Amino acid sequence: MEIRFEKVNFQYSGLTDTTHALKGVDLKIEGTGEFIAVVGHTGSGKSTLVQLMNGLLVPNSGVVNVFGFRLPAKRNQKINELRQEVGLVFQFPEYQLFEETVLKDIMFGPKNFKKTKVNAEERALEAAKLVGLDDNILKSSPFRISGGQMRRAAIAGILAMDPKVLVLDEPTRGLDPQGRREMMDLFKEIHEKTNKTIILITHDMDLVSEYAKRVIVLSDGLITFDGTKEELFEKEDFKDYHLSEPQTIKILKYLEEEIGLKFKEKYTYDSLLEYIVEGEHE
(Lines of atoms letter the chains of each structure in order from A and count residues from 1; the text may use other names and numbers.)
(Lines give C-alpha, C1' and ligand atoms only; values in the text may rest on other atoms or scores of the structure.)
(Ligands and ions follow the chains in the order given, each with its own letter.)
Protein backbone atom coordinates (compact mmCIF):
# COMPACT_ATOMS: atom_id res chain seq x y z
CA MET A 1 0.00 0.00 0.00
CA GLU A 2 1.22 3.48 -0.83
CA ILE A 3 0.47 7.16 -1.22
CA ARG A 4 0.56 8.26 -4.84
CA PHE A 5 0.23 11.69 -6.48
CA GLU A 6 -0.58 11.71 -10.19
CA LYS A 7 -0.29 15.04 -12.04
CA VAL A 8 -1.61 16.88 -9.00
CA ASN A 9 -2.29 20.61 -9.21
CA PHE A 10 -3.52 22.79 -6.38
CA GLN A 11 -4.06 26.52 -6.24
CA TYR A 12 -5.23 29.01 -3.64
CA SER A 13 -7.63 31.60 -5.00
CA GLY A 14 -7.49 35.00 -3.35
CA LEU A 15 -9.47 38.16 -3.90
CA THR A 16 -7.01 39.54 -6.43
CA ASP A 17 -4.87 36.65 -7.66
CA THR A 18 -4.36 32.89 -7.71
CA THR A 19 -1.38 31.11 -6.15
CA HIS A 20 -0.33 27.82 -7.70
CA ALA A 21 0.92 25.85 -4.69
CA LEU A 22 1.53 22.56 -6.54
CA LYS A 23 2.09 22.09 -10.26
CA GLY A 24 1.74 18.67 -11.89
CA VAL A 25 3.24 16.76 -8.97
CA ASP A 26 3.97 13.05 -9.39
CA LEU A 27 5.04 11.29 -6.21
CA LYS A 28 5.05 7.86 -4.59
CA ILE A 29 5.51 7.21 -0.86
CA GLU A 30 5.55 3.71 0.60
CA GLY A 31 3.15 2.98 3.46
CA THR A 32 5.88 1.50 5.66
CA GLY A 33 9.58 1.89 6.34
CA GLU A 34 10.28 5.36 4.97
CA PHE A 35 11.67 8.35 6.86
CA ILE A 36 11.26 11.30 4.50
CA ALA A 37 12.17 14.96 4.92
CA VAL A 38 10.21 17.48 2.84
CA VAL A 39 12.19 20.72 2.50
CA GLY A 40 12.04 23.96 0.56
CA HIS A 41 11.73 27.70 1.05
CA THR A 42 8.60 29.29 2.54
CA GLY A 43 5.74 29.04 0.06
CA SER A 44 7.30 26.15 -1.88
CA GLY A 45 4.27 23.89 -1.35
CA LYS A 46 5.43 21.69 1.57
CA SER A 47 2.36 22.12 3.79
CA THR A 48 0.00 21.89 0.82
CA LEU A 49 1.56 18.56 -0.14
CA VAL A 50 0.95 16.91 3.23
CA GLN A 51 -2.51 18.45 3.72
CA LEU A 52 -3.54 16.77 0.47
CA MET A 53 -2.41 13.43 1.92
CA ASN A 54 -4.76 13.88 4.86
CA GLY A 55 -7.77 15.18 2.95
CA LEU A 56 -7.60 18.64 4.48
CA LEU A 57 -7.25 19.87 0.89
CA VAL A 58 -8.53 18.40 -2.38
CA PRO A 59 -6.59 18.73 -5.67
CA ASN A 60 -7.90 21.06 -8.35
CA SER A 61 -6.81 18.48 -10.90
CA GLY A 62 -5.00 15.17 -10.86
CA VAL A 63 -5.47 12.39 -8.32
CA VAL A 64 -4.15 11.74 -4.82
CA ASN A 65 -4.45 8.07 -3.90
CA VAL A 66 -3.88 7.32 -0.21
CA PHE A 67 -3.92 3.56 0.44
CA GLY A 68 -6.73 3.10 -2.06
CA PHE A 69 -8.68 6.21 -0.99
CA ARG A 70 -8.89 8.62 -3.93
CA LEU A 71 -9.08 12.40 -3.81
CA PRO A 72 -11.24 13.97 -5.09
CA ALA A 73 -13.39 11.51 -3.14
CA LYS A 74 -16.44 9.65 -4.37
CA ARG A 75 -19.75 10.54 -2.75
CA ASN A 76 -19.95 7.35 -0.68
CA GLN A 77 -16.43 7.70 0.74
CA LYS A 78 -16.02 9.02 4.27
CA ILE A 79 -13.09 11.40 4.62
CA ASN A 80 -12.54 10.43 8.27
CA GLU A 81 -11.38 7.00 7.13
CA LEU A 82 -8.54 8.67 5.26
CA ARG A 83 -7.61 10.89 8.21
CA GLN A 84 -7.21 7.85 10.40
CA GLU A 85 -4.51 6.55 8.03
CA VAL A 86 -2.40 9.73 7.92
CA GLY A 87 -1.75 11.34 11.29
CA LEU A 88 -0.72 14.99 11.27
CA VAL A 89 1.44 16.39 14.07
CA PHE A 90 1.18 20.16 13.70
CA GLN A 91 3.52 22.76 15.17
CA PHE A 92 2.91 23.07 18.92
CA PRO A 93 0.53 20.06 19.08
CA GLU A 94 0.19 20.58 22.83
CA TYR A 95 -2.17 23.50 22.09
CA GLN A 96 -4.75 20.90 21.03
CA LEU A 97 -5.04 19.32 24.50
CA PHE A 98 -8.37 19.96 26.22
CA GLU A 99 -9.60 16.97 28.27
CA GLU A 100 -9.71 16.53 32.07
CA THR A 101 -6.84 14.04 32.16
CA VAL A 102 -3.95 13.09 29.92
CA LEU A 103 -5.42 9.61 29.45
CA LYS A 104 -8.79 10.96 28.31
CA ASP A 105 -7.06 13.28 25.88
CA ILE A 106 -5.09 10.42 24.32
CA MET A 107 -8.29 8.33 24.13
CA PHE A 108 -10.25 11.05 22.33
CA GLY A 109 -9.07 10.13 18.82
CA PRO A 110 -9.88 6.41 18.97
CA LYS A 111 -13.26 7.12 20.58
CA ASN A 112 -14.01 9.65 17.85
CA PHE A 113 -13.39 6.88 15.32
CA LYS A 114 -16.04 4.72 17.01
CA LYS A 115 -13.72 2.51 19.06
CA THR A 116 -15.11 1.07 22.30
CA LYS A 117 -14.02 2.64 25.57
CA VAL A 118 -11.98 -0.44 26.45
CA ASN A 119 -10.28 -0.54 23.06
CA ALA A 120 -9.65 3.22 23.11
CA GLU A 121 -8.03 2.95 26.54
CA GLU A 122 -5.83 0.04 25.42
CA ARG A 123 -4.64 2.05 22.43
CA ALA A 124 -4.06 5.10 24.62
CA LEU A 125 -1.96 3.15 27.11
CA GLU A 126 0.13 1.63 24.31
CA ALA A 127 0.68 5.05 22.72
CA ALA A 128 1.58 6.63 26.06
CA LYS A 129 4.17 3.92 26.66
CA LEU A 130 5.57 4.42 23.16
CA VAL A 131 6.18 8.14 23.77
CA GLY A 132 7.59 7.58 27.27
CA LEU A 133 4.77 8.88 29.47
CA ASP A 134 4.63 7.32 32.95
CA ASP A 135 1.36 5.86 34.23
CA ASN A 136 1.12 8.42 37.06
CA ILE A 137 1.08 11.27 34.51
CA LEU A 138 -1.95 9.81 32.72
CA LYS A 139 -4.24 10.68 35.64
CA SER A 140 -3.01 14.29 35.74
CA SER A 141 -4.56 17.27 34.03
CA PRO A 142 -2.76 17.92 30.71
CA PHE A 143 -2.38 21.52 31.87
CA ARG A 144 -0.45 20.54 35.02
CA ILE A 145 2.42 18.70 33.36
CA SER A 146 5.59 20.03 31.75
CA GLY A 147 5.71 21.42 28.22
CA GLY A 148 7.68 18.43 26.99
CA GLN A 149 5.17 16.02 28.53
CA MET A 150 2.30 17.98 26.97
CA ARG A 151 3.86 17.61 23.54
CA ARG A 152 4.36 13.88 24.10
CA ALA A 153 0.74 13.52 25.22
CA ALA A 154 -0.49 15.25 22.07
CA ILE A 155 1.65 12.98 19.90
CA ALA A 156 0.38 9.93 21.80
CA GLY A 157 -3.17 11.03 20.97
CA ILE A 158 -2.34 10.82 17.27
CA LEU A 159 -0.49 7.50 17.62
CA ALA A 160 -3.46 6.02 19.48
CA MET A 161 -5.43 6.19 16.22
CA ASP A 162 -2.73 3.91 14.74
CA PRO A 163 -2.12 5.84 11.50
CA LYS A 164 -0.05 4.15 8.82
CA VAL A 165 1.87 7.37 8.17
CA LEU A 166 2.93 10.05 10.63
CA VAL A 167 3.41 13.56 9.22
CA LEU A 168 5.46 15.99 11.33
CA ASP A 169 5.10 19.68 10.55
CA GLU A 170 8.14 21.44 12.10
CA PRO A 171 7.78 19.25 15.24
CA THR A 172 10.79 20.75 17.05
CA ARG A 173 9.78 24.40 16.73
CA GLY A 174 10.04 26.21 20.07
CA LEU A 175 12.34 23.60 21.63
CA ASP A 176 15.91 24.11 22.82
CA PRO A 177 18.72 21.99 21.29
CA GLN A 178 18.37 19.22 23.87
CA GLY A 179 14.59 19.21 23.47
CA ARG A 180 14.93 19.02 19.67
CA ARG A 181 17.20 16.01 19.88
CA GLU A 182 14.99 14.25 22.44
CA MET A 183 11.89 14.83 20.29
CA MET A 184 13.54 13.60 17.10
CA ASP A 185 15.05 10.60 18.89
CA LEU A 186 11.50 9.80 20.00
CA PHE A 187 10.23 9.84 16.41
CA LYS A 188 13.21 7.75 15.31
CA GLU A 189 12.38 5.20 18.00
CA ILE A 190 8.71 5.14 16.94
CA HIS A 191 9.82 4.61 13.34
CA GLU A 192 12.13 1.75 14.28
CA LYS A 193 9.65 0.03 16.62
CA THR A 194 6.53 0.32 14.44
CA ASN A 195 8.03 0.60 10.90
CA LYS A 196 5.59 3.47 10.25
CA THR A 197 6.51 5.82 7.46
CA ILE A 198 7.40 9.26 8.86
CA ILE A 199 7.27 12.44 6.79
CA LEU A 200 9.12 15.39 8.32
CA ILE A 201 8.49 18.94 7.12
CA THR A 202 11.37 21.09 8.26
CA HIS A 203 13.68 24.01 7.56
CA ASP A 204 16.36 22.47 9.81
CA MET A 205 18.87 20.75 7.56
CA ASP A 206 20.70 19.39 10.60
CA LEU A 207 17.62 17.29 11.35
CA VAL A 208 17.54 16.18 7.72
CA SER A 209 21.16 15.01 7.78
CA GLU A 210 20.73 13.22 11.09
CA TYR A 211 17.39 11.47 10.72
CA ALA A 212 16.02 11.37 7.17
CA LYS A 213 16.65 8.58 4.69
CA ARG A 214 15.00 10.25 1.71
CA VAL A 215 14.64 13.96 0.90
CA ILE A 216 12.02 15.67 -1.26
CA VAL A 217 12.86 19.25 -2.24
CA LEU A 218 10.02 21.55 -3.32
CA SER A 219 10.42 24.87 -5.11
CA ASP A 220 7.53 27.00 -6.34
CA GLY A 221 5.15 24.05 -6.35
CA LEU A 222 7.50 21.68 -8.20
CA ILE A 223 9.51 18.72 -6.93
CA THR A 224 13.08 19.61 -7.86
CA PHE A 225 14.77 16.70 -6.09
CA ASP A 226 13.68 13.31 -4.75
CA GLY A 227 16.36 10.93 -3.54
CA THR A 228 18.59 9.99 -0.62
CA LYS A 229 20.16 12.64 1.59
CA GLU A 230 23.60 11.43 0.49
CA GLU A 231 22.71 12.08 -3.14
CA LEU A 232 21.39 15.55 -2.29
CA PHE A 233 24.37 16.70 -0.23
CA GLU A 234 26.88 15.40 -2.77
CA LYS A 235 25.32 17.23 -5.73
CA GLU A 236 27.62 19.83 -7.24
CA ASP A 237 24.66 22.17 -7.75
CA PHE A 238 23.44 21.79 -4.14
CA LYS A 239 23.51 25.57 -3.68
CA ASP A 240 20.96 25.93 -6.49
CA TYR A 241 18.35 24.37 -4.20
CA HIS A 242 18.72 27.36 -1.83
CA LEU A 243 19.18 25.08 1.17
CA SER A 244 21.75 25.56 3.90
CA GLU A 245 24.34 22.87 4.51
CA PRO A 246 24.04 21.06 7.86
CA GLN A 247 26.58 22.16 10.45
CA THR A 248 28.03 18.65 10.63
CA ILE A 249 28.81 18.65 6.91
CA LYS A 250 30.40 22.10 7.13
CA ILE A 251 32.67 20.94 9.96
CA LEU A 252 33.55 17.60 8.37
CA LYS A 253 34.29 19.27 5.03
CA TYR A 254 36.60 21.71 6.80
CA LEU A 255 38.43 18.87 8.55
CA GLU A 256 38.81 17.03 5.25
CA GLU A 257 40.00 20.04 3.26
CA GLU A 258 42.23 21.68 5.88
CA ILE A 259 43.58 18.68 7.78
CA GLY A 260 43.17 15.88 5.25
CA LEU A 261 40.96 13.66 7.39
CA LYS A 262 38.64 11.17 5.72
CA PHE A 263 35.28 10.06 7.10
CA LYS A 264 33.23 7.00 6.16
CA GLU A 265 29.96 8.77 7.02
CA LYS A 266 29.67 12.51 6.32
CA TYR A 267 26.08 13.20 7.24
CA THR A 268 25.61 12.55 10.97
CA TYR A 269 26.84 13.79 14.30
CA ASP A 270 28.20 10.31 15.01
CA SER A 271 31.10 10.81 12.58
CA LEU A 272 32.05 14.05 14.28
CA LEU A 273 31.69 12.56 17.77
CA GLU A 274 33.80 9.56 16.73
CA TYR A 275 36.57 11.90 15.60
CA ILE A 276 36.42 13.88 18.85
CA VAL A 277 36.39 10.77 21.05
CA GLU A 278 39.28 9.18 19.18
CA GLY A 279 41.22 12.43 19.48
CA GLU A 280 40.75 12.44 23.25
CA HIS A 281 42.36 9.02 23.52
CA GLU A 282 45.44 9.86 21.50
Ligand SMILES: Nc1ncnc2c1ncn2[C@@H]1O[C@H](COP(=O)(O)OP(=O)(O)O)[C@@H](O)[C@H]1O
Second form
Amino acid sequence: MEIRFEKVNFQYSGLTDTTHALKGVDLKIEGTGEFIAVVGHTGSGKSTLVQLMNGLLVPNSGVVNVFGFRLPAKRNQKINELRQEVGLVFQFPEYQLFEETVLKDIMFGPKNFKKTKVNAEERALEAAKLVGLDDNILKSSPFRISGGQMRRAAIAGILAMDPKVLVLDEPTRGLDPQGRREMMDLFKEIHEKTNKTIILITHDMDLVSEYAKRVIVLSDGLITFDGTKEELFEKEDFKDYHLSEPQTIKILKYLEEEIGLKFKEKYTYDSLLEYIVEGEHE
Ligand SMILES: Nc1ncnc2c1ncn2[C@@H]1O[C@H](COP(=O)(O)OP(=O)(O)O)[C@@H](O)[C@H]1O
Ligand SMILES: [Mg+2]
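Show the form predicted in complex with the ligand, please, because up to now only the form predicted on its own has appeared in this conversation.
Then the entire complex follows, led off by the chain already shown.
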Protein backbone atom coordinates (compact mmCIF):
# COMPACT_ATOMS: atom_id res chain seq x y z
CA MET A 1 0.00 0.00 0.00
CA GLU A 2 1.35 3.36 -0.96
CA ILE A 3 0.81 7.03 -1.66
CA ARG A 4 1.07 7.86 -5.36
CA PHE A 5 1.03 11.18 -7.18
CA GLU A 6 0.53 11.12 -10.95
CA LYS A 7 1.12 14.34 -12.89
CA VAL A 8 -0.34 16.37 -10.08
CA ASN A 9 -0.93 20.07 -10.64
CA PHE A 10 -2.19 22.32 -7.94
CA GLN A 11 -3.02 26.02 -7.99
CA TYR A 12 -4.54 28.04 -5.17
CA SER A 13 -7.70 29.70 -6.39
CA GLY A 14 -7.79 33.45 -6.14
CA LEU A 15 -4.17 33.89 -7.11
CA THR A 16 -3.85 36.72 -9.58
CA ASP A 17 -0.88 35.20 -11.37
CA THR A 18 -1.04 31.80 -13.00
CA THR A 19 1.87 30.13 -11.24
CA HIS A 20 1.12 26.70 -9.89
CA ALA A 21 2.04 25.72 -6.35
CA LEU A 22 2.78 22.23 -7.72
CA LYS A 23 3.55 21.37 -11.33
CA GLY A 24 3.31 17.86 -12.74
CA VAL A 25 4.43 16.07 -9.62
CA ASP A 26 5.03 12.31 -9.83
CA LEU A 27 5.78 10.56 -6.58
CA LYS A 28 5.56 7.24 -4.79
CA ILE A 29 5.81 6.77 -1.05
CA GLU A 30 5.55 3.43 0.73
CA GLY A 31 3.12 3.09 3.62
CA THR A 32 5.74 1.61 5.94
CA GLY A 33 9.42 1.93 6.68
CA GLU A 34 10.21 5.24 4.99
CA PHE A 35 11.72 8.29 6.70
CA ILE A 36 11.51 11.09 4.17
CA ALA A 37 12.64 14.70 4.47
CA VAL A 38 10.93 17.22 2.20
CA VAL A 39 13.14 20.27 1.73
CA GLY A 40 13.12 23.41 -0.38
CA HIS A 41 12.85 27.15 -0.02
CA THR A 42 9.85 28.95 1.43
CA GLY A 43 7.07 28.89 -1.14
CA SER A 44 8.49 25.89 -3.02
CA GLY A 45 5.34 23.83 -2.38
CA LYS A 46 6.22 21.64 0.61
CA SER A 47 3.10 22.30 2.67
CA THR A 48 0.93 22.08 -0.43
CA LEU A 49 2.41 18.66 -1.20
CA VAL A 50 1.60 17.18 2.20
CA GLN A 51 -1.88 18.71 2.35
CA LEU A 52 -2.66 16.91 -0.91
CA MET A 53 -1.80 13.65 0.85
CA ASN A 54 -4.71 13.81 3.24
CA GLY A 55 -7.38 15.53 1.22
CA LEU A 56 -7.08 18.98 2.77
CA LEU A 57 -6.31 20.03 -0.81
CA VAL A 58 -7.44 18.35 -4.02
CA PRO A 59 -5.41 18.40 -7.27
CA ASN A 60 -6.56 20.64 -10.15
CA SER A 61 -5.37 17.95 -12.53
CA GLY A 62 -3.64 14.63 -12.17
CA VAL A 63 -4.41 12.08 -9.47
CA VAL A 64 -3.36 11.53 -5.91
CA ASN A 65 -3.89 7.99 -4.68
CA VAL A 66 -3.52 7.44 -0.95
CA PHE A 67 -3.71 3.78 0.03
CA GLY A 68 -6.36 3.16 -2.61
CA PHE A 69 -8.25 6.35 -1.81
CA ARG A 70 -8.40 8.54 -4.92
CA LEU A 71 -8.29 12.34 -5.10
CA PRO A 72 -10.22 13.98 -6.65
CA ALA A 73 -12.57 11.77 -4.64
CA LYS A 74 -15.26 9.59 -6.08
CA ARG A 75 -18.70 10.38 -4.73
CA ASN A 76 -18.93 7.46 -2.35
CA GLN A 77 -15.54 8.02 -0.72
CA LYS A 78 -15.41 9.43 2.77
CA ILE A 79 -12.67 11.96 3.24
CA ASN A 80 -12.59 11.45 7.01
CA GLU A 81 -11.34 7.92 6.53
CA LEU A 82 -8.43 9.22 4.49
CA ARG A 83 -7.56 11.79 7.16
CA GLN A 84 -7.19 8.94 9.64
CA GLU A 85 -4.61 7.22 7.47
CA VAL A 86 -2.39 10.28 7.06
CA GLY A 87 -1.79 12.06 10.35
CA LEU A 88 -0.76 15.63 9.75
CA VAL A 89 1.09 17.48 12.50
CA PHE A 90 1.23 21.18 11.71
CA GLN A 91 3.71 23.76 12.96
CA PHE A 92 3.00 24.60 16.58
CA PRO A 93 0.63 21.62 17.07
CA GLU A 94 0.14 22.69 20.70
CA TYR A 95 -2.31 25.33 19.45
CA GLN A 96 -4.67 22.50 18.51
CA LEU A 97 -5.20 21.43 22.13
CA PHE A 98 -8.52 22.38 23.65
CA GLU A 99 -9.94 19.76 26.04
CA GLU A 100 -10.13 19.88 29.84
CA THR A 101 -7.43 17.28 30.40
CA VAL A 102 -4.52 16.01 28.37
CA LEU A 103 -6.04 12.52 28.31
CA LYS A 104 -9.36 13.80 26.90
CA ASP A 105 -7.47 15.71 24.28
CA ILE A 106 -5.54 12.64 23.14
CA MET A 107 -8.80 10.61 23.15
CA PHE A 108 -10.67 13.13 21.01
CA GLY A 109 -9.73 11.68 17.61
CA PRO A 110 -10.38 7.98 18.24
CA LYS A 111 -13.56 8.82 20.19
CA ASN A 112 -15.12 11.02 17.53
CA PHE A 113 -13.78 9.93 14.18
CA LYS A 114 -12.95 6.26 14.17
CA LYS A 115 -15.19 4.36 11.81
CA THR A 116 -14.82 1.10 13.67
CA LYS A 117 -15.42 1.29 17.40
CA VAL A 118 -12.19 1.35 19.33
CA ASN A 119 -11.43 1.82 22.96
CA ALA A 120 -10.45 5.47 22.80
CA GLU A 121 -8.95 5.57 26.25
CA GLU A 122 -6.81 2.51 25.62
CA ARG A 123 -5.58 4.05 22.39
CA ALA A 124 -4.85 7.35 24.11
CA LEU A 125 -2.87 5.71 26.90
CA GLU A 126 -0.82 3.76 24.39
CA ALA A 127 -0.09 6.91 22.38
CA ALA A 128 0.80 8.87 25.53
CA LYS A 129 3.26 6.18 26.47
CA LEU A 130 4.79 6.23 23.01
CA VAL A 131 5.47 9.98 23.21
CA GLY A 132 6.75 9.72 26.79
CA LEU A 133 3.98 11.53 28.70
CA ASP A 134 3.66 10.44 32.35
CA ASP A 135 0.33 9.33 33.78
CA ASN A 136 0.15 12.28 36.20
CA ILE A 137 0.36 14.72 33.28
CA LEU A 138 -2.62 13.06 31.60
CA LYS A 139 -4.97 14.41 34.28
CA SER A 140 -3.69 17.99 33.99
CA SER A 141 -5.16 20.69 31.85
CA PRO A 142 -3.25 20.83 28.55
CA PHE A 143 -2.70 24.52 29.25
CA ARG A 144 -0.85 23.90 32.50
CA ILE A 145 1.93 21.71 31.14
CA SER A 146 5.21 22.78 29.53
CA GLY A 147 5.52 23.71 25.87
CA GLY A 148 7.41 20.52 25.08
CA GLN A 149 4.76 18.40 26.82
CA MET A 150 2.00 20.24 24.95
CA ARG A 151 3.67 19.40 21.68
CA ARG A 152 3.95 15.75 22.73
CA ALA A 153 0.28 15.68 23.74
CA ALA A 154 -0.75 17.05 20.35
CA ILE A 155 1.36 14.41 18.59
CA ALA A 156 -0.09 11.69 20.83
CA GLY A 157 -3.57 12.85 19.74
CA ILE A 158 -2.65 12.14 16.16
CA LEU A 159 -0.95 8.82 16.96
CA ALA A 160 -4.05 7.71 18.88
CA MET A 161 -5.83 7.62 15.51
CA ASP A 162 -3.23 5.06 14.43
CA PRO A 163 -2.47 6.67 11.06
CA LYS A 164 -0.39 4.70 8.57
CA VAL A 165 1.79 7.69 7.84
CA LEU A 166 2.86 10.55 10.06
CA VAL A 167 3.45 13.88 8.31
CA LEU A 168 5.29 16.58 10.24
CA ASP A 169 5.35 20.11 8.86
CA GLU A 170 8.35 21.85 10.45
CA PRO A 171 7.75 20.23 13.84
CA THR A 172 10.91 21.67 15.42
CA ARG A 173 10.08 25.31 14.67
CA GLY A 174 10.64 27.51 17.69
CA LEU A 175 12.46 24.85 19.73
CA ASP A 176 15.95 25.30 21.16
CA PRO A 177 18.67 22.83 20.06
CA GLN A 178 17.98 20.45 22.94
CA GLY A 179 14.22 20.54 22.42
CA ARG A 180 14.78 20.01 18.73
CA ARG A 181 16.91 16.96 19.32
CA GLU A 182 14.42 15.50 21.82
CA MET A 183 11.56 16.03 19.39
CA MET A 184 13.48 14.42 16.53
CA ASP A 185 14.59 11.50 18.70
CA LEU A 186 10.92 11.01 19.56
CA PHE A 187 9.99 10.75 15.86
CA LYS A 188 12.88 8.38 15.30
CA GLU A 189 11.67 6.22 18.17
CA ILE A 190 8.09 6.23 16.85
CA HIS A 191 9.44 5.26 13.43
CA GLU A 192 11.55 2.43 14.84
CA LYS A 193 8.85 1.10 17.17
CA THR A 194 5.91 1.25 14.75
CA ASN A 195 7.65 1.14 11.34
CA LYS A 196 5.26 3.91 10.24
CA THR A 197 6.43 6.03 7.35
CA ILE A 198 7.45 9.49 8.50
CA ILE A 199 7.42 12.50 6.21
CA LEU A 200 9.24 15.46 7.67
CA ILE A 201 9.19 18.95 6.20
CA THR A 202 12.19 20.89 7.39
CA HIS A 203 14.56 23.72 6.59
CA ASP A 204 17.23 22.19 8.75
CA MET A 205 19.75 20.21 6.72
CA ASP A 206 21.40 18.98 9.92
CA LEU A 207 18.18 17.16 10.75
CA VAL A 208 18.07 15.74 7.24
CA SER A 209 21.56 14.26 7.47
CA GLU A 210 20.94 12.94 10.97
CA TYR A 211 17.48 11.39 10.63
CA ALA A 212 16.18 11.00 7.07
CA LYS A 213 16.68 8.06 4.74
CA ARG A 214 15.19 9.63 1.62
CA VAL A 215 15.06 13.29 0.57
CA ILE A 216 12.64 15.05 -1.75
CA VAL A 217 13.76 18.49 -2.90
CA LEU A 218 11.13 20.92 -4.14
CA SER A 219 11.84 24.05 -6.12
CA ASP A 220 9.07 26.30 -7.46
CA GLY A 221 6.52 23.49 -7.40
CA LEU A 222 8.77 20.94 -9.10
CA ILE A 223 10.51 17.93 -7.61
CA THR A 224 14.17 18.53 -8.49
CA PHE A 225 15.57 15.60 -6.53
CA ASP A 226 14.14 12.40 -5.08
CA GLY A 227 16.54 9.81 -3.72
CA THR A 228 18.56 8.74 -0.70
CA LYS A 229 20.29 11.35 1.40
CA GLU A 230 23.64 9.78 0.50
CA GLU A 231 22.88 10.31 -3.21
CA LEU A 232 21.90 13.91 -2.57
CA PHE A 233 24.91 14.89 -0.48
CA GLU A 234 27.33 13.17 -2.83
CA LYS A 235 25.98 14.82 -5.96
CA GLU A 236 28.60 16.79 -7.92
CA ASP A 237 26.09 19.58 -8.43
CA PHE A 238 24.80 19.62 -4.83
CA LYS A 239 25.54 23.36 -4.68
CA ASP A 240 23.04 24.00 -7.48
CA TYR A 241 20.22 23.05 -5.12
CA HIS A 242 21.09 26.02 -2.89
CA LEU A 243 20.70 23.90 0.23
CA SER A 244 23.11 24.37 3.08
CA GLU A 245 25.58 21.58 3.72
CA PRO A 246 25.04 19.81 7.04
CA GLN A 247 27.65 20.48 9.74
CA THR A 248 28.52 16.80 10.14
CA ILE A 249 29.31 16.53 6.45
CA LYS A 250 31.54 19.58 6.56
CA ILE A 251 33.50 18.10 9.44
CA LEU A 252 33.67 14.57 8.05
CA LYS A 253 34.66 15.81 4.60
CA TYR A 254 37.41 17.87 6.13
CA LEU A 255 38.72 14.92 8.09
CA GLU A 256 38.57 12.71 4.99
CA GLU A 257 40.21 15.16 2.66
CA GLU A 258 42.79 16.69 4.95
CA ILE A 259 43.73 13.75 7.16
CA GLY A 260 42.68 10.87 4.95
CA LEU A 261 40.25 9.31 7.41
CA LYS A 262 37.53 6.99 6.18
CA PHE A 263 34.07 6.76 7.74
CA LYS A 264 31.62 3.90 7.48
CA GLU A 265 28.52 5.94 8.14
CA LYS A 266 29.08 9.35 6.79
CA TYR A 267 26.33 11.56 7.95
CA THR A 268 25.59 11.23 11.61
CA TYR A 269 27.03 12.75 14.75
CA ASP A 270 27.34 9.26 16.18
CA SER A 271 29.74 8.30 13.44
CA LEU A 272 31.87 11.33 14.23
CA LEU A 273 31.69 10.76 17.99
CA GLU A 274 32.58 7.11 17.56
CA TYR A 275 35.72 8.14 15.77
CA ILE A 276 36.68 10.72 18.37
CA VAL A 277 36.03 8.42 21.31
CA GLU A 278 36.93 5.01 19.96
CA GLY A 279 38.84 5.62 16.74
CA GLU A 280 42.40 4.52 16.28
CA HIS A 281 44.44 7.66 16.66
CA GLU A 282 47.96 7.67 15.42
N1 LIG B 1 -3.59 29.52 1.14
C2 LIG B 1 -2.90 29.97 0.08
N3 LIG B 1 -3.47 30.82 -0.82
C4 LIG B 1 -2.79 31.25 -1.90
N5 LIG B 1 -1.52 30.90 -2.18
C6 LIG B 1 -0.90 30.05 -1.34
C7 LIG B 1 -1.55 29.55 -0.16
N8 LIG B 1 -0.70 28.74 0.49
C9 LIG B 1 0.44 28.74 -0.24
N10 LIG B 1 0.33 29.53 -1.34
C11 LIG B 1 1.35 29.73 -2.38
O12 LIG B 1 1.66 28.46 -2.97
C13 LIG B 1 3.06 28.32 -3.15
C14 LIG B 1 3.56 27.12 -2.35
O15 LIG B 1 3.36 27.37 -0.96
P16 LIG B 1 3.65 26.32 0.18
O17 LIG B 1 3.19 24.98 -0.25
O18 LIG B 1 3.10 26.88 1.44
O19 LIG B 1 5.25 26.33 0.24
P20 LIG B 1 6.26 25.93 1.40
O21 LIG B 1 5.52 25.09 2.40
O22 LIG B 1 7.35 25.19 0.69
O23 LIG B 1 6.77 27.21 1.99
C24 LIG B 1 3.67 29.64 -2.73
O25 LIG B 1 3.81 30.43 -3.88
C26 LIG B 1 2.65 30.22 -1.79
O27 LIG B 1 2.70 31.63 -1.80
MG1 LIG C 1 5.25 25.37 4.50
